[in-house]
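Coming up is one lone chain in structure tokens, specifically the form predicted alone.
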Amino acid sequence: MPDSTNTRAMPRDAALRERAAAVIPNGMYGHQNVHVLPDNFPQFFSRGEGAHIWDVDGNEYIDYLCSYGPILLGHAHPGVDRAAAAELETSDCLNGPGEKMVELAELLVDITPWADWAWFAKNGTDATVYAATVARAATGRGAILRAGGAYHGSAPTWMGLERGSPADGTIEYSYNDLASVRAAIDAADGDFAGLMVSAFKHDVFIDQEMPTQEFAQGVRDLCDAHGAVLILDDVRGGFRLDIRGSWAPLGVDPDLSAYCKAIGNGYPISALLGRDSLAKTVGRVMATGSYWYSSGPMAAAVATITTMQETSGIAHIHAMGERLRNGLADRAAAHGLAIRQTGPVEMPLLIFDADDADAKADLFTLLEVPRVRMFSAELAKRGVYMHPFHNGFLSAALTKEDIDHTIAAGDEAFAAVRAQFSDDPTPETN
């Protein structure tokens, strides 16, 4: 278990944040620049195993973050690694791919009840954008649907060119509102190609929300009902809440769903699936890259996703999020904190009501969400990386004693946090 002393020096890592600023631009970029974390999260890292991490000074840390998602059986899991492996020994880079792209997709089309084909890249963006693009070619229309907030990669088709600029050809809805899809279907004016919907509501620093099954049947029926594309977002949510896909437990199917993350156990790829209706435009419409028919990652996806299936992989996660989120509510109510503990316990975000969260729901403004910053700063001290708002991510390496020793942690953290805002109200007990 990771040191619990609170004495975490980083002389390392502050090295090598002074010789990055030189040579990489603003020090780091990305969702991976910690310049808007607490002072004590370290930057650089330099192994990992199993539920555990360590930074470049020897720091260890149980995982919540698994590298923003990608990380499900666990760091360094050997299985995959060796199926990898197998194939990096031959060569996975070559003038085509090798027989493990037609077994991965095999795969995925076997344990997707509703898929008949599947596609493949490298990021969660390429994916997202593809598919938007399959949709735009399959009506002969142009715009796509997203919701609000909602996050489908950083490409200028979901975020823009600038910040606040509208995204290329998209209207937006509000997630778990038909009727605000209804209306961005009659603002589309007849040209309504496609709807993007992500597998649950997981905007950052907001309250994560799950879909209601009105919600997700009354999508899939105004896509038919007008003839447009059903794509799901399933980038964060896939393999972790089923494998089947995220919405097969609401009986709604799309006619796209987009993977990746967890995918590979951190091995670079995603994937498209789709039906067969879709099948000749993929067919037509032209996306490529010199890296996505490597091999050695396409191996590690297939020993992944059969990990997960063999070892019941999805409830062992589920059962330790259930664990995690129940002994957290417990300890946050001892000390007298109201929190709030939302979306799938799989991937968990934990708010603090006193940090009037919604109304600092801004990248630009998170150094003010001053509670949940401690106490993830707290945690990390005792050797817990918990992100402050970013929703967490659970892998299948995680023990009831990598619980429990979290909850220990968030027993303290939680104690200082209560010190420290002192006069923050108490929640009302029935």
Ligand SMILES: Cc1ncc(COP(=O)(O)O)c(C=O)c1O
Given for the second form:
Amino acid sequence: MPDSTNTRAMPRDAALRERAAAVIPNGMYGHQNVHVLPDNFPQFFSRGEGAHIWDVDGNEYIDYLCSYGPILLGHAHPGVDRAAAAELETSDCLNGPGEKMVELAELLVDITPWADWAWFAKNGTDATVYAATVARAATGRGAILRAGGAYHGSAPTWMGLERGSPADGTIEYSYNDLASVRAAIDAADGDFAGLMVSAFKHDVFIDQEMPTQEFAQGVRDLCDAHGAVLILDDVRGGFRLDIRGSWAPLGVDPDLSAYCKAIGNGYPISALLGRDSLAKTVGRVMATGSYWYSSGPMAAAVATITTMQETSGIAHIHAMGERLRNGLADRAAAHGLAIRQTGPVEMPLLIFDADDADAKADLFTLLEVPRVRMFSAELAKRGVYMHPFHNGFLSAALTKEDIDHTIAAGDEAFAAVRAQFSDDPTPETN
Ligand SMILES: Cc1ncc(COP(=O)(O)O)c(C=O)c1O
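Can I have the other form now, the form predicted together with the ligand, not the form predicted alone?
What follows is the whole complex; the chain from before opens it.
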């Protein structure tokens, strides 16, 4: 278990940050830049094993971010690493793919009841952008509907050319709001090509929401009525919530489904799954990349999925998630703090009610969410890595001991927040 008492000094991290600032814009790009995180969060890491990670200064943490999702079975999983290494030694980068591509496509089609084919790339963005392209090519129309605030990748298709500029050809609706979907279809004025929907609502700073049955079935019916393509963005939820796809429990099947993150337990691979009706379109719409055929990550994906099946990995993650959620709720209540934990227990988000007034929905500005910032900083001091405002990701390597260590650290962290914000109302007086 991580040491809860050490000073967690970070001299190597500081030196690397200084060197990085000289040769990398902002010292770091994208959401992995820690400038929005509490000061004691390390920028650089050296190692991961199971549910634990170590920063470059040797400080150990129980990991509740899992590399923003890819780590599903735990870091450096021996079975996955062996499977990938065997391919890397022989057939990783040749003039065409190895056998593993077919094996992985067969496995995905087999476990996904509605899917007839699979297509592979490297990043979630590759898959979501290509899904939109396929929807447009198949329908001969242009408009892609997407939920306001939802993240589908950092390409111009979703974010415009610059952050804040509207993406061409997309029209926004509100998650779980069918009336807004109908309004977006009207706004498309006969040009409705496809509807992109994430497995659940997971914008930063606001409560996560699971899709209602009515909403999921409603978007399916509206796409059918208009001859448009329903695209499930399962990049974030895929393989953590349900091996068949995150909407399988709802009984609502998409036409295309984009995966990345957890599929290869950290090896770079993404996938688009689809129905026969779109196979011809995919066959003619060119998309490729230098490393989209490498077999190491494909072998890793086969090993990840089969290991999850054989070990009931999702059930274990769910049980650990419930233990964590119940334990933290209990400790927060004991300190008279009003918190909300939303979204699936496998991918939790914790919000302090008293932070609501100040929260700003912008990942890249300095955030006025002092209680949750302090809470996560106090956790980090005690060897628990939990992002303050991005949903967490739990791995199958977590043990009850990890969870109980986290709840004990949470107890002390809540106490620190209570002491600092002693004027906050307690839940009883709310
Ligand atoms: C729902 C969703 N879609 C797409 C993406 C983009 O994936 P990638 O960062 O692999 O391009 C992400 C990444 O966080 C995501 O969460």
